[in-house]
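Listed next as structure tokens is one chain, alone, in the form predicted alone.
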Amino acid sequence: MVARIKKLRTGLLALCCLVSLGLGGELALAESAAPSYNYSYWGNAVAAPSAYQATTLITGASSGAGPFNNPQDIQVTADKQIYVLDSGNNRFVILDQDYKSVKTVDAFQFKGKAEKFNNPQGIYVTKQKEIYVADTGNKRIVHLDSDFKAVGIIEAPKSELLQANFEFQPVRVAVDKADRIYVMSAGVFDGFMEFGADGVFKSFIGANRVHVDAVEYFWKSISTKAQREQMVMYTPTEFTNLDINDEGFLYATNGDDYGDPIKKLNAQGADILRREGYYKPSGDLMYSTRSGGAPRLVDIDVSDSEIYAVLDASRGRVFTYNGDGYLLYIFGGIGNRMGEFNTPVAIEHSGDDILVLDQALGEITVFQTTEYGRTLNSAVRSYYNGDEEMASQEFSKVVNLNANMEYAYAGIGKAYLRQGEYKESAEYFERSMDRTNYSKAFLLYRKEVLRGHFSTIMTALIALVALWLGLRMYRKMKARKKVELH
């Protein structure tokens, strides 16, 4: 009796062990420094095969550039050029394709004067290789054409808009095809500073919300102005970084942890970015304060297909997304191997290339698509560009190498819907768990079945009313001749 309990005692801690390492297992492979995850639409992480692998690691010696010192920004041409802001040394380095020093500007003539940046933290290169400088510590922005001369630079600006204290701290900037110029700058809550062409200061666009604490926000109501004066004041959060698609729309990151750290903008400023996904935009979604605490976006990079990449500092996490919202893949991590990162800062993509520099080390590391990734961007894009018919094929071989790739299902179904396949779409959304397009498919699929069998319907419910009228005044007659008997 004793050596059963014993062996049902073991089978039991046996059982334990199983359960906890199952349960804990998504969540470890969260934390972990592996690309190789994606989340559920139920929220867990699920095994992925990788989309990126490193393939490349870029340094100021490796270029003939010399050491990177503090590089806080990086751009990306047409051309495949790469213009590096590398703020310790004051200047920018531009890379040609083989990642090799082609031209450093540390230096520049503005009205018959000689001008130096002083710790310039943002860059943004035109289609037509305008530069933009974000010179931090000179406090403005520095505009120079093509040929590296000075077209321009906007200073401190005056305004009603702004306060009497205001202290113009660029950080980043970015420019439009109406060359219209948005700035980031340090300290201001209002959302980015929009000036023209011409560089007069115009307005605010995109301010963050305010979030209220509703215990704080009680107590407030209740307090006297002397100790309300003394309480936090409540104030919307600062971005953190933005980019800018070929359409004119400013795609930003904030330090937001409670609302969307992910925005699109349009000219009004109002908030159009798509969250039709299983949950919204916003980088991991299970972390741990061992781990780096909430995730922490401090750089966006849009690509083509409104493809677009997120940067989480904390983590060193790639999170990329569709137009609407949809995790693709995940990449990246903290760490001292291939691929992981000390300190990222900003991200950038180069073809289907995406390049992550690093702050406190002084490198980019270029990572590379694998075929799963090659295979699911074509997917996307496909369907994007409105070839179904491609999209589907794609998705299915997305399926093939990753089951777990739930939006790959969606991806197939939309190809379907888009196709008129009702039913086939509306199996695919089942799969993947969108209720909402599976509401619309079987609709659609209910319509063109009632269609489709339009007449067979009306003749049998025509023959159905005639038999039952016919039931009905034989039943009527019957009864009238029993009455004519009596």
Second form
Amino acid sequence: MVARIKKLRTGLLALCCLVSLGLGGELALAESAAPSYNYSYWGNAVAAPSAYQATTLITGASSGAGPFNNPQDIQVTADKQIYVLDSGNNRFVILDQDYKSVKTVDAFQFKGKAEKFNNPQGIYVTKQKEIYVADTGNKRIVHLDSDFKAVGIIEAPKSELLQANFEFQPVRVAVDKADRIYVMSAGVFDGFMEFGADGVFKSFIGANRVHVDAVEYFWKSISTKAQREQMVMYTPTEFTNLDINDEGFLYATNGDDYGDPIKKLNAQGADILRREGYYKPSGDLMYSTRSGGAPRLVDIDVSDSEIYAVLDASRGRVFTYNGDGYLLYIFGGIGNRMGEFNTPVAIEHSGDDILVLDQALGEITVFQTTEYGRTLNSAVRSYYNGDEEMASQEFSKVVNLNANMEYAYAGIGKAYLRQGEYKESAEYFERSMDRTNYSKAFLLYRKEVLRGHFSTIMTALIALVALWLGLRMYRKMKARKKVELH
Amino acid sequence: MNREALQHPLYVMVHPFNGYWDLKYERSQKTSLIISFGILFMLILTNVLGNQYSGFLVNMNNPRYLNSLLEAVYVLVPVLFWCVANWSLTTLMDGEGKFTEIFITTCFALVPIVLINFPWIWISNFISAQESSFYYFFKNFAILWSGLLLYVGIMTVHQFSPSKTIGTILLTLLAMAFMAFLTLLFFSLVQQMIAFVSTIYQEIVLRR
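Requested next: the structure of the form predicted together with its partner chain (the form predicted alone having been shown above).
Starting with the chain above, the whole complex follows.
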């Protein structure tokens, strides 16, 4: 009986232990559950710590400017003032660092007349705080100075490059340091419209390429002219947004399913985006048609050190890449919780923070870096600035926080390579699946080993050859002796 | 099985005409058959080891999806398909080879692939990206050599003329494609039938 009770007790104890173990396991799991993900070299989605977390929600009411109605664009200046283009209310609102409204502009004076905006879609603020508004409803670009007085207005341009029935519907605008104005106009397939500082239309730049389906091409080639006119025309994909960096390069997104959805255009309109990463920058790699199909990139934001972030409207995610095209981190999503969106339309950075504008909800979500995000950003910046030593230290921290971050291993490997630690360097490059750099490091390591052990290797080789020759002679002599004996 | 029998695959490699002649008319078929299976096994082993241990620079396989059994299938199925297709064709085309002879010929032709690829598994760990062209050169060289051996072997085993051999080989490839198609069709039909029966069973069970 006692034994039985004892047995029961131990059984109970074991059960309790098991249950508590299970509970503990679950808790630990909840803590380490993947809040974010990244894509590995093999293209699998792997867990990653979140690099950014939502901290603040800015609404029109919370800023004191009255509710936003269908806002379309935001712009942040270097001193962290936020310009919100409140399209539905035909105005733009300027928020200060504490996200409070400091100024609302809904009208301006031009040539002695009071003018208003009509459903403006895009806004750009230069370093001198001059404001360019794509006043879509009025088919013009309004250029205001820092005191909100109209300096100039660009109306529909007249040029032999344009067709007679051309309609000027500017939706996004960006301005470079030389005050050249780049305009994305709806229904234009030829790229961005470039205007000089004086507001005169110059040319189109950076048209997307046409993708031709082989089957369709065949049918088109055998059909008559009348039939061809009935068919769908091949047109290049339109751009969806643009941004400009300090060096004057345009960063653009488009809805291209086949080509490159992200482009970096130089002054000639050539795409010079570096695509050295594990796969070319294009948002999500794996997706189902049920969750919205291919990524639909609607905005791009380029910050310092060539780091750029794109916004995928179909799943509400933000993808951040470095200048080489390596995917750094992913955050956001569609949903109702903090840090998720309904219809995200615009993304901007304010220092290290990232702001995402939601059109239907009329609110801006402010994301701030976590420790992981901060470390990764600083590692990428140090590497960009050529400080490989610092970058390696930061990348080591990144690896401690996220062992799945393959790109970080390459950063460590590069520092080792510079220090002459070729073996370690090669090991880190192998972890990073960086074959080119691995080969470099390995070649140096091999040379080092061969040089270091040259005498040993040569001695062993000569000894082996001598041994072999001796053995052969010995055998021959033996054979001769046998012959002699017989 | 003596030493000479074990050395014969190497002799065939460098003297294909004499080697295959000996194989058909002089050698014991049982010994050759055992050696053939040995060669196939070594080829499978080479492929498995190659996938796992080749140098980082030339090994593009995702280690997560390596499957040694599948590697065996990738060797055995093509060889079997080739032998069956070739035998079916050559019996109609006055070929003198029996099925066993065709199988032995095919296996002996695979020796260069084993002999060249096996050392390269280890050498590839000590090469740089520039030197990897040697690796790929030797891999292709091995395949070409094997192809040549196969050609000579088929020619000898059936006592064909060179041009007829080429025609037979092309037809054999076509027949292999047919066989693959038929096999897939068969599997797909069987699957459909099983699905049909199981659906009916489910229907009956759930109706009750």
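Positions refer to the first chain, counted from 1. Small disclaimer: the values here were computed from a predicted structure and weren't measured. Only the largest set of C-alpha atoms that superpose within 1.5 Å between the two forms is called the rigid core.
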Inset, instruction - Would you say whether Y41 is displaced between these two forms, judging by a C-alpha shift of 2 Å or more on the superposed rigid core? - result: no
Legend entry - Threshold 2 Å Cα movement between these two forms for L443, core superposed: yes
